[in-house]
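Single chain ahead, written as structure tokens, the form predicted on its own.
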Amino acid sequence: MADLLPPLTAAQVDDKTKVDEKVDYSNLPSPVPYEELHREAFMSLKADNFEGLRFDFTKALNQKFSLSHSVMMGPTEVPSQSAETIKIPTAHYEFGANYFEPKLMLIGRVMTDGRLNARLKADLTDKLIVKANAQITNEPHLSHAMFNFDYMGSDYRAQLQLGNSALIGATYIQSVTNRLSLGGEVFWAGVPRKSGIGYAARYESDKMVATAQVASTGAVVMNYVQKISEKVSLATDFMFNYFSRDVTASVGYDYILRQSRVRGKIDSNGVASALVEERLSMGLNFLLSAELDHKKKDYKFGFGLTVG
């Protein structure tokens, strides 16, 4: 009789195998970090692009320690009452000192305009991390530290932050299934008198990932990343603040070629922006910022060199 049957196909085979699969949840993978939620529509939809002339040049001293130098020349735009954006040429040096081992990381930058930043990350233990970031500035009110605590289990993470100003917050997320994961976070900061609780979804498979994260601060955020290949992606968002009812949707892509990177977005309000990598040589990067807003009237155009 079994030489009567027709064989499976590929497909039926597939069928089966999900209809067969179970979850098995005391077998579940350890999410993303609850800020990392959306790390896949940011490569696409928050490119670093930039305005003006930039220079980076970094000098690895030994396989642990480095140094790196930056120079910008560029507009900085200033707050104005009027339709037209006003810019003011501007000029500045970054000298940065980085250190890196398995398990702790130290990077420090100073500028010229007096702002000193500093960045920890220390394994404490394979589950445990200490994250602390810092800014010095000369104006006031705007120097800041942060120390986050984060602690990895084996199929959620949880993660504590302490600041400055009296700022309080807690975030926590589980993974539900094997590819969806559920969180949430809360918030306290002392010296505005504000709380906020928020919620978060994702769910990803080999091919896709949508993320939803709600906050009682107003914010609504969902996104959504298709991956056509393992070079090829598209991604898509849409943010929503029901308190000033402001809307914003985009769509943007992800191409990876042999020796350069593209990215680019458009959104709902009519700003087109790009950002190209092409790698010349060995340790040799040049970059390519374009940003279209024609509603504004605004217009920049960026470029720049990578050495190290």
The other form holds:
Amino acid sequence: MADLLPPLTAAQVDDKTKVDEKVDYSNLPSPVPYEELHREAFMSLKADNFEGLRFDFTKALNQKFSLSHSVMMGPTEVPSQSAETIKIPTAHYEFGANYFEPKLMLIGRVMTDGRLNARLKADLTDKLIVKANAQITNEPHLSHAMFNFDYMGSDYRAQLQLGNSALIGATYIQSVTNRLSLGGEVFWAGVPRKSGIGYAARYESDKMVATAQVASTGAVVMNYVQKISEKVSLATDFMFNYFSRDVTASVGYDYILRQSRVRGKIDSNGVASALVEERLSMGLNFLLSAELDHKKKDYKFGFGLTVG
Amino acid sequence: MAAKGPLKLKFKAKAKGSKGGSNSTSSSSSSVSSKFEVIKDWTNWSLKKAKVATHYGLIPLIIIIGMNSDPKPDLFQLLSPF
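Moving on from the form predicted on its own, kindly provide the form predicted together with its partner chain as a structure.
Time for the whole complex; same chain goes first.
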């Protein structure tokens, strides 16, 4: 479903100073939003692998308004007590309506079992953006909603998040030089009475991006992406939790070719995965996904077609 | 259905009893807390109604907004599969 949405992010900053020019500290570019800190790394390392059949049809009625029909058939995992994963074959149909305008974006998706997934993004003023994300189900107490208010300053961004069941969070990120930005976040969750604080740093140049993030929940994430050429980029990632002593390292690649896009990664948990998106003709994309988990002996293969 | 009758009465009696209890202690100090109770109940009620309204009304709302944007699409284009 990520393919149906246009990128929400602003384009990468074009004005890169040459090495011998002085850095103008009063005119720094706006940093990347805090939740997109790891954007380049996650494009190759957290690709959208799926299992089963996927068919998406998007019908544009005019430039701003479109409807989407989506069919998914395949085994879905059910959480179980034992170490074995239990998969139950399911099939569902999802109907969606999207409305895109420069200042307002509304996306709604409803499934055959009554679940509604809604997203809203509105530019209230030049600098203030409100975003909302909600998942509503028929079962009581399983719905959740989250509202974000983003303020974009000249070289900083601040965000306030409010979620249901008393979740409050705030993030702040500031451009320190043309290439380095530092940020932090704080959150407080009411239901499991937890609060946390985290810090992040991102260093980018036109050929590479390196980010690091530490949080008081014990998670440390570091990643590095090198753009080898216009078509190829390689990424590597290291995740470590200092409370539970879980470590995961992964290496991935992303080839953007003329007619297709191939992304793959291999993990220290023994997981190798790949996703191929091939453009068969204008508006028709063919998807192939494979994920092999050798440690848990779980092999997932999927294929799909995206129209429009 | 017959069992529901006495249950309903019990519930009403309990609610009345608790309300009466809180009212009896609502002297100067507890009037503020009962106001909070009222506000909490009112926000819960309005959130529940907002959730139901969103659940049923969001997709029709998006469709109405989309059908009134320009260039105005046909009803036939909305319903046909191609």
